[in-house]
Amino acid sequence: MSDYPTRKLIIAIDGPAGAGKSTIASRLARKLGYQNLESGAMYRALALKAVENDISFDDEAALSDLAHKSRIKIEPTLGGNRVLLDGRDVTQRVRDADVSQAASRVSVHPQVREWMVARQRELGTSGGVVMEGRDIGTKVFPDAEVKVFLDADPVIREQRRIQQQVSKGASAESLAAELRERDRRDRTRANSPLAPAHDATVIDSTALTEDEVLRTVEALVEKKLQPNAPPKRNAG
């Protein structure tokens, strides 16, 4: 990939359960020696003391008045990004499919998603960022310069998820009613629904492997690199 040091993109990668968006990012940030900012990570940071302060998920003035009262951070490490709530290292336990349960409970509330749009602009204003989640094209940078909404067929990412994660002891039964549920949640919810940015380039996973996949963006990135394309961005 050519290098145009003083081009720094804001790049979105959106899409649902086992797309691989996480996986995308992480490679595409490293080649581009960019950060990659999870805002799923930061849910499930925010739903972690939720479930350590027995706060329901359902509790919107709560959670809200919880995330106010948090400090998340993202912090990139050569083995992958390092999650800190007010200043503890929660990197392992965010994983844990009992938080990533309770993540996709907390994330419907628009008063939540208010409060995580604001960080997330912050991390990435300056560029030089690749964010994924859910709604970063539509909602937290819907000027980003390259959008990506990545799907599959509903079937393979449940074959992914459990590959994930059944090594975890979870059953693949629960693991695939768990990840339908979040579809259903993401899809249907009031704020910030589940969709591809009407300017995002769509990309099914389905039958592409993972470097196939990684090609594309790349080609996609490359072209909004060329020094005569035009700047795209208006965070708001």
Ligand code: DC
Second form
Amino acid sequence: MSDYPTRKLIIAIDGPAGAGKSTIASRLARKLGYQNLESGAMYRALALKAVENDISFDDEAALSDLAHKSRIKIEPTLGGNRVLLDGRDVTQRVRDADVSQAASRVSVHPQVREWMVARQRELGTSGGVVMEGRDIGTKVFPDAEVKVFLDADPVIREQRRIQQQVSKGASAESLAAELRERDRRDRTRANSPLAPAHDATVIDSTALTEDEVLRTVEALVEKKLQPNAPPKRNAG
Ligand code: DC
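Could the form predicted together with the named molecule be given as well, to go with the form predicted alone?
The next block holds the full complex; its first chain is the one shown before.
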């Protein structure tokens, strides 16, 4: 589909956990030859560091200080994003349930978000990136050419998450409760709460296959790649 390879777009995919963002973002990025950057992995890496250093998830100043002293790297690979924390590979560990909750908790703090948003902008500024998260279309790249808000019925999202994670030994009930708790916090926090950007295309994936969602997003991208599509974002 990339008939117009010279334009390098920023594609923002936001939505709650379990809506299918990661799968769609990585498949789309592979097709376009773009980088796929999971912003949530950065919050997870910082949360892990807080866990390891016994820093309270409520201590904004200490968390911000920790962030400034951290090197968090997201390396896109064919098999997904590799997450490096101060040079250490923490890709698997950051997916554990305790780190998921901690990531949601550290992400409520404005000073933490400010640091994250600045890093994420550095990563995506030259385009050619599919970035997924909660605030990419609203805050990190409000001028992204393509903005998708991917949602799904909570019960379906819980089922998907249970299928992915239950093999790790967690119970279905605890996974569902964890997802509900995180959802509530991510949607109700004062700073950059999870919500669709006013110009995002909302896709409800409840009754759609992965391929159907991907085709819908691809159609949005194709439209923006037309030679006569008006540029939305300032170059560079
Ligand atoms: O996408 P994820 O489930 O890996 O994200 C983990 C947590 O990080 C999520 O519960 C809220 C936070 N997060 C955020 O606040 N903003 C983002 N852009 C991405 C994630």
